[in-house]
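Just the one chain here, laid out as structure tokens, in the form predicted on its own.
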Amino acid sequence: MSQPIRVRMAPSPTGDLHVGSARTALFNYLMARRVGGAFVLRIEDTDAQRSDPAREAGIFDGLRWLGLDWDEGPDVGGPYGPYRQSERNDVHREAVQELVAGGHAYYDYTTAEERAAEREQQRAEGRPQRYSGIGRDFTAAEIAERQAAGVIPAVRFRHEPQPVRYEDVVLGSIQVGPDDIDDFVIARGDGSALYNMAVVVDDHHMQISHVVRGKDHVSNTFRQVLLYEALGWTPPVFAHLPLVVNRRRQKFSKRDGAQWVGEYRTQGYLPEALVNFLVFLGWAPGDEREIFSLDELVQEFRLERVNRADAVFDPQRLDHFNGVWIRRLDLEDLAERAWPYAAAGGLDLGSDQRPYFTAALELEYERLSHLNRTAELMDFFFDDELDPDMGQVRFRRHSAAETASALERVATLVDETELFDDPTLEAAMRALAADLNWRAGDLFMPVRIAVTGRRATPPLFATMEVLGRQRCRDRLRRALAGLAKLAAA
């Protein structure tokens, strides 16, 4: 195309950023960035009762968290503003009046009761329920009578029965029959434009070259094509993305997982993982690769590779991506991101504990699947009053009393070993097990429980090194007290 590529994301501020909307924003962003085009953010806030500035701010935050910055929008300005639909009423009204003046639209003075009666008759006769155009041909006297009665007219597009067709980059050639579209409303009684009218006007005046959105907008597209034609404007290129469905091929709902980007952030997903996951909801690279950074996707993405089939939202695949991306992070970067989750999870963190936190986190790298599990995995590192439950020890080959005697030797070892590091501790502990004539595992498990309070932890001696001599000493003392009670029972 000779026209510069300009795409837009146009959410309504009536809820947080939905994952489906995030997928749409991502595809638009990738398309624009690949060719050096413009990615425009426009807020469609004409539903004044449901629109909420806080929700708008949440949309901004969600997009930026994903790394999807925009070139023009309400908060950054641009040459085609304003970028809130509610602030564009004048240009909408002007286009509505142009359609009325050209005979492409009319004021409909039918009443709600008349339209309801018409639908009821159509229902009884088994016909499709749609507006028949009865308000097209009211006489001046009939209109005056209705005006006197206080009837407020809507503005309807005058559609002469004809097929409507357009070419879709994803779905191919699409057409509806001559009777599939009625005289649809384009403006309210107060003159404010409804969705289809406002979108056409805004996309035209903002010089949007491609409209990339969900397949649920296909029915709107036919009406919008008619409006473009009536106004003498060239329509943009349309591309409708597959719907996001669950594994039962039903519409993705709350039962299938979180609906909002903010929920995934709270649950400890990385933005890189969510972006990597979202792009596969309808797109594929053409080979076996599946791990892509945002910059790599900019180079790879093509609308022509978007599938027609609905995209299955698989939470297990998202978890897989999250684990992969967590382990791709540099340790310091991971610590920076995990720190607020750890604090929110109840860990008592002081700024001077960052090195200790990072060292402990390094041991949990492989087991950390979501950042919001940081505190759960690492709390034993920060519990200075930890009193291990030695009842977790399975006294099969050695009694509680024998285990206590062995831990006394371990406590002495902890006090006396010159270096308190992973290899030194392992060598000394294995030598102790041999001296006791114990299997190494029979000694290591009660030590593990004593110093961590758990049976499953990162490697024991690396964990002891991070905990440090004093914490290990204190915990072994409490463990010995617990074993004494068990031995006496």
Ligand code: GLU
Given for the second form:
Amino acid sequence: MSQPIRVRMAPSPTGDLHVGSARTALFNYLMARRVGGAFVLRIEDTDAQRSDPAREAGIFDGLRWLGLDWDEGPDVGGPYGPYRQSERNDVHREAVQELVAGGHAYYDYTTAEERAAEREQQRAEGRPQRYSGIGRDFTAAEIAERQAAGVIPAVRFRHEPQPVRYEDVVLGSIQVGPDDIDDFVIARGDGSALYNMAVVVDDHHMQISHVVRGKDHVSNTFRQVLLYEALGWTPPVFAHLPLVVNRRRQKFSKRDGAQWVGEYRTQGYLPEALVNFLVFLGWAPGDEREIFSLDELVQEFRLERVNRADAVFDPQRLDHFNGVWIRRLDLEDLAERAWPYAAAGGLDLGSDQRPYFTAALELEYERLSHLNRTAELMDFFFDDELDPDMGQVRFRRHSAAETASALERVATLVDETELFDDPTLEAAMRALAADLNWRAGDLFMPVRIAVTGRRATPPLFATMEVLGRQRCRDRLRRALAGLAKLAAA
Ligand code: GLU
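Take the protein just shown as the form predicted on its own and give its structure as the form predicted together with glutamic acid (GLU).
Every chain and every other molecule in the complex is listed next, the one we just looked at coming first.
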């Protein structure tokens, strides 16, 4: 029987989920879910010294919002815990000691000055600057002397110059030359492990079968392969996801778009759209399809289909996905999701207004590109003081005074139609235009401005139906007052 699939993501606690980490999480999640494997969340907080739940919370929130739930992690536990790196010092230390005992690592008592002098000499000779292992073979007496002088050692891996090679699922068989790696530091003098060491120990103890992460970790991978070998452990399968670049092929940065998943959420992107977008940063289905739900991706995703080429982050494509996904939601679901954005955007929403909100949203469905634009698209539905600026009417064929008497008749009609719905209003308003001998459009525009305060709105009569008789009446009254001023001026 083959080994069960166990994958992980190992973010540092930053307070929010980085989009790059979100992509890593997504790819790992898909791998695990496809074959019923385990998706592990490990918080790599060794630099932060201690775990800080507040800084993890943003990562948990971002993952949950995207729908990427994990099977083992600091909050849910699991058989291979603890899942915070800072709580795993003992296991790390033990492995460090094992390497020292086996002669694979040593306490290096060189001083910063000695190492700087070595680099200076290498520079002068035009050689690459690498730690040459000057601290490898100090005698016990030399070490004692340095200890007495207060030198704080670092634990270094003893790397004999030789090429290092490994097989990457995405990148193929890759290697570095004999001198590309020096005696790298694996732990501080107090025995606490640094990243490469800690990650190897944790991945091994957590029985991780596949390490899937960003390509920026390839240079670490060679060091990690050396550590696995020295510890006598079988390394996991490695797969490195392509670098994310902007449209000018430079590394994706703050200037190219938001870095944090929380920002995308604030900007009104749907998690479905972001997932759909992120998966294309390195993967493609091999045909023309481009809209995938998370569940569909679980079926479709294959690690073997991950590309080597840099992945271009194209914000317009994300916007496109967002529009597609907004229009895929059913109306109630969209209303549920848009509501908090509308409230945050300043709409005065009482909980009893939900049906009204939903009816109005139905009219704006097509025009809504981002949920955070809900308030700006819909504010006229909720402004009970709306005082339309009738100066927006162009008065080309009809003066302000003529427009005012036409709107008087509209106001009467609004009071008197038996039904206040889209077809009734349209029929009545067309009949009125004919009776006035006006082009329909010449009548509809001032009515539109009167009842919404805008020239561009959803279809007029459907909008009036949703606004309802009372609001239309009030607004027409204020519009007539405004027209009277314009006519007098
Ligand atoms: N803490 C590392 C990072 O956030 C994890 C890298 C890895 O997956 O090994 O980049």
